[in-house]
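Presented below, as structure tokens, is a lone chain in the form predicted alone.
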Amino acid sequence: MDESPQSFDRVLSSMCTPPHPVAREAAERFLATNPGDPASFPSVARLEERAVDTLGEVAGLDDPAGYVASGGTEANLQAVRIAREHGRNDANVVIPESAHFSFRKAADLLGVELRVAPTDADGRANLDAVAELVDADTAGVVAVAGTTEYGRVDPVPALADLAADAGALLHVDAAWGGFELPFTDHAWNFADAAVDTMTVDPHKLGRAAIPAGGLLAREESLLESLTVDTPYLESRTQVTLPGTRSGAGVASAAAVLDELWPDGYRDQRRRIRDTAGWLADELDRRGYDVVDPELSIVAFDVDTRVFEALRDEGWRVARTGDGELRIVCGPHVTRDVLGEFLDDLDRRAADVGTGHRANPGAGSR
């Protein structure tokens, strides 16, 4: 094989980051194990129990049910599936327009009507718009705690109240924000509101190896609706979506959670938040229109010609739906890396004459 893995040196828009060394080592040790058959692979099953317990601590839940999924898409799909089984015929699920595209996949696969509410001017779920879409057939309401494009946090307690009034479940998608939000003042988790299910991904800011998503439920009974018989396995039932699952992902999640929760993640939050704030300030001084970073995601308007030139320079950057260049300040995105990016941004902006000025102080990073 003549290909090499993508270097993360210039990857600025990915929500994933290189795994922590303890996560990498654990993943390699458990490559051949299958937590989908816990009776045959009891050691990785015990690691999954540890990982779920710690994810419960992260998300404010003392006795969590759940499992380590392949990622946020699977966890969100399973949450919609739980809501559908909880609901009625012709069930609908209400999401904000900022919700991840995985909910559209889930609705299509599960035959659930998806109702999309507009967001407010700050990119958070508009409560009045959600309330207008909720009715007697609503099985689930979705809140996002750290939107993919801007890192916005929806008003989770208020959305939980709307769901409860309708007899629906509330799902919180904290795939990205789940490892940053515990160290903020946001109300987002099981302890803050009547949350029923939640997505939290260790393979994002949790720094586990891919694949390691997380699905949490307030009660075991919520998962029981997913149960299928598995007559030819030692374990006779499953609630997971895949049969065979990655022991590597489970073990890496358990190892890194043991290593970093809570103090390591607290320090990481401080570093990436400082980096995002510094970058937003540098862009603002250059005259760019910067979306105020709520979590560690920075988005700003940039000329299409400049964007394409930066891609040609090897920067792995992406745009939001509204066209801003979006930078996710994960642990691998340092001020040194961003200083190089800003130098290239200055040069390319000057080349096309956008009027954005270079910042001579950017080199002191």
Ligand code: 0PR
Second form
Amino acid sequence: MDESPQSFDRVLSSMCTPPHPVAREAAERFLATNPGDPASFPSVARLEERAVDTLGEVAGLDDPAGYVASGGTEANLQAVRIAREHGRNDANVVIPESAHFSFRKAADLLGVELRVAPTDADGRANLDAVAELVDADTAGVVAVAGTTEYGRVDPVPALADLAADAGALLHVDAAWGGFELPFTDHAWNFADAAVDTMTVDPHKLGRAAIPAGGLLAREESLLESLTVDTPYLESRTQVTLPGTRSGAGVASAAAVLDELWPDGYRDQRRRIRDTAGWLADELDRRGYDVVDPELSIVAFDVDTRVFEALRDEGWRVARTGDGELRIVCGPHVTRDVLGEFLDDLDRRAADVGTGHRANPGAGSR
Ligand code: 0PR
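Since we've got the form predicted alone here, give me the form predicted together with this ligand too.
Below is the whole assembly, all chains and molecules, this chain first.
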């Protein structure tokens, strides 16, 4: 094999981050185990129960139902499936336009009509627009707690009320935001609102190894609506989408949740929040149009030629649908890394002649 894994040094676009040392070690130890066959592999099955319990604490839910999925896509798909089981035959699901594209995959696979509500000017679900799309066939409403592009948090309690009035389930996609939001004032979780299901991914800000997503449900019966019989396994039923699953992902999630919840994640939130705020200030001082970071994602307008030049220098940066450069301030994105990035940005902006100020004043890094 002649390839090595690339370094994360210049990766500014990823919602994943190198796993915490305890997650890496647990992943290696449990590599050969299969939580999809819990009767044959009971120790990893116990770890999964622990992981789900702790994810419940993260999300404000005592006695949670759920499992460690392959990622946010599977968790969202399963949540749409739960809503469909709960609803009528020609069910629809209402999502804000900021929702992750995994909901499009889910709707396509499940034959559910997807209704997309415009967001407000700041990128949050617009309640009136959602209300207009909800009708008697609505089986589920989705709220995003930490949008992929701008880190925005939808008005979860109001959306939950709207869903409840329509007899629909409310799913919160906190795949990325779930490990930052417990340390903020946002109302987003099971304790704050009538939330039925939630996605919260250990393999993003939770610092588990990939694959480790999280699906939580308020009631066991919601998850049980997905049950299929597994006659030739020792355990007789399954609610997960895959059969064989990664023991590495499950064990790493359990280990890192044990290690970091809550104090380690609180410290992490403080660090990434400070970094995002600092970066936004630095960009603002240079004259860039910066989208105010609610959680730790910073997006700003940048000339296409500058964007391409930064990519050519090895910076792994992505753009929003509207073209802003978007930096996900995960734990590996330190001020030192961003200081180098800003130096390159200043240089490239000067080359192109965008008119932005370079490194103005003191105080960077
Ligand atoms: N929900 C939200 C809010 C997300 O942001 C994402 C992924 C998902 C669900 C789906 O999760 P999985 O990718 O685990 O199935 N958001 C990022 C994206 O698609 C994920 C990502 C991760 C992108 C690492 C790049 C990367 O290097 O943009």
